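One chain is shown next in structure tokens, namely the form predicted alone.
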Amino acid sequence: MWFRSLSKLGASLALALWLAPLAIAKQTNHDFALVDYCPAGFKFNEHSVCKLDSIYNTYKSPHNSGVGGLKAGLPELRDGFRPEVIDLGRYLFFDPILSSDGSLACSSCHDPELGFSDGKGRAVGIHGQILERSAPSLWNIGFFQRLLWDGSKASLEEQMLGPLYSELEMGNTPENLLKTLNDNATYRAMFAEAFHSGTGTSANTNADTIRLDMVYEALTAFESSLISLNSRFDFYAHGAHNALAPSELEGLNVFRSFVSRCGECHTPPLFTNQQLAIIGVPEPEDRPFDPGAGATSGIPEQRGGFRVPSLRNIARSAPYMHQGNFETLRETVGFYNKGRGHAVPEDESLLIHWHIWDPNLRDEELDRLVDFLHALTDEGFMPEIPMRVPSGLPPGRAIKAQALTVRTP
């Protein structure tokens, strides 16, 4: 009798644990505190709210001009949130109450641990779906003025309207999103603390009622705290001569050099100069030719253009560019090498990038080169990853794609 009775419980303690996922809307745990500091690299200014704190504010020299010399300065930041703020944001942003089924986070794409990627050359949504592109790192991402892979969006803010309400991606709608989140008695009282100061952009007149512009600037203010500027190339720059290794310097002057003109679109300190380029990326086997730009500007000049990525922490984010098509830097850089357009399927006419062209380089100024870049890796200020969050699912984190069973929609 005892054992069935046990036999009873077990498996009574097994559902409930199996359905505990399923309870996210009615989460009452309050034991989750909001920090009232600025994130590293960051500092109170006189409206008490983080700003970018960085040596590189401090240089005159122009951002985006020319190859960019070792003391150029930085594009705006979006920041100036309150440290609540960002805090909040960077719960939802590893929460997977975010998602129509609480199976995915925005760190289940940008996982800090893969370079804030994913480590797939197509990013994987909801059900499994797998996605057109991949998913970029999110380091610095708080600079960019150009956003996604086609640089169709504008602000960050935009930019994770896609995600949180595709189909294929996460899957939520507005409405549900809402009602997730105000069903939760621990999330509502963590944006009354994060919001009650009026402060923000989305101050918060009903303490009891989370709006969705309050969502959106929480993961945007976290996001905007993603800074990496304290890599051996930055201690270099600032005039640490002995910061790089000679085959790392080596490798930084055939990047700035006229002749691979690397550093003309990836222009120090962010590395990109934010703009589109046509470069002509192979597609990897088996798929069809990606118009990148061309198919949300409509303008046909911009076929096949994508953003320029920054290489920071680049060695993290394996596989490069936007359908993951390369697996290694160093077949990357060795992609330039071969020579303008070399790779454009024949029945394309692209505008290809003037900087692409036939540098010739040597093998030995290839691998100089991937020295160079693993010199730009710098994870400093990593934010701490929540060990768990108010939904009281698991923490998003990216998942390996062959323990992955896909289908492509």
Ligand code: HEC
The other form holds:
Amino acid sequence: MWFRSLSKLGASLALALWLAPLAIAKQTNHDFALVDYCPAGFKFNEHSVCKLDSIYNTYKSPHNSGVGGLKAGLPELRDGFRPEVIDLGRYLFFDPILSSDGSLACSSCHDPELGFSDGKGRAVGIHGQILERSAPSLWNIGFFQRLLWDGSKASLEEQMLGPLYSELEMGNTPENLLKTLNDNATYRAMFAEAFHSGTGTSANTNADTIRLDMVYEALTAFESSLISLNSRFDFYAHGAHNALAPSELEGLNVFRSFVSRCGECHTPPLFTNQQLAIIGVPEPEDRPFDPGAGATSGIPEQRGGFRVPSLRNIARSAPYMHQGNFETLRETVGFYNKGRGHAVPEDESLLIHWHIWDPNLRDEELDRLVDFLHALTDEGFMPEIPMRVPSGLPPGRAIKAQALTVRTP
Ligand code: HEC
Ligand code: HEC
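Next, give the form predicted in complex with the named molecule, keeping in mind that what was shown is the form predicted alone.
What follows is the entire complex, opening with the chain shown before.
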């Protein structure tokens, strides 16, 4: 008996010796070596996973206390991933191999250069299909407890099944996604490296097989690494009094005031309280009324409700609201000034949030609000946009809206 297992050991040793140089070659020869250090803003904890390192973590007050309190703490972040897993997620995010025909990556609709959105009122899916809503920014998305405009998804993993497998978005199937990834030797090596699978002396040929949960985890890890918390507003909040220009400071004061009430819903530091609110934004012309949360939660009182969006990097992600209803920030803040529920269709009786009223802000105050919103821009932790991805396909980028408009002579 021992003789047989010895010879088995010998065989697997030989196999391991034969495989070892191959494994090294795999790791060094492809250009997709995964980094072993945490992204900017994160540091290793005692378990060698990356945790957010932010001054905000020293502020204890709950994030939803008060109107625009400066030293408010952050909600919990979905962090704690190994750097290799985060970096693998970065390649997956930009790789159109995730769509059924190789035409769309996550980054085609969530383009880092457009605030991780796409510059369009309504996103464009596979075969040019126009979706119902606009692609939101993904900055700080790892802090969110409810996802999508209508707040109907509870985790990043759950949310991504939508775009991956919807016939309107990336049109893939779990089976096809797994097959294309497993057919790619570079990805197999990268997944093995990131998840410590397929290493050692195991002769099990399935050891480096990519599983769906690994794909979802890597994408989640990358998404959760998109942190923007170092804007001029933040320096001001941490005590640098000169960080905001006078016009921006005026804007902050309007934003925090009991007249405008912006800070009640767009609560610092994330500039959202993550609640659903019914504010009655008018749909773009010829578009049917969007019932928002009312359609997905099954609660009739939530008709017309949307999750309060974060305003971080808001200057980068025009147009605004759930269908790109407004082109500019000035137009967007102007909406809040025209009387409670003024934009609701006549045949709708929505339960407009009581903070949406007629604040009667002067034009200059609206201008200062816009100035302030610009002080929320910080892309200092922008991840590196890969020039090449393991599939060999061109990395996904948003097609600029101008390129789509038909020019009339
Ligand atoms: C065809 C364009 C498109 C593609 C491709 C796409 N998305 Fe999106 N994404 C959207 C749109 C549109 C929404 C908003 C949908 C809604 O709320 O109804 C969205 C919403 C999200 C949200 C929720 C954001 C929030 O504020 O709650 C996350 C997270 C997200 N996408 C991640 C991804 C990931 C990861 C991928 C790749 C697997 C991906 N998306 C691919 C268009 C796209
Ligand atoms: C009652 C809660 C509430 C209050 C008060 C409020 N907002 Fe909003 N805000 C929302 C919701 C909900 C949305 C998304 C609505 C939609 O898409 O239909 C939104 C969207 C926005 C957007 C567009 C975000 C994007 O990603 O497109 C901006 C900018 C904005 N609000 C600024 C302000 C300002 C400035 C004020 C104060 C004048 C304010 N908000 C007051 C709830 C609120």
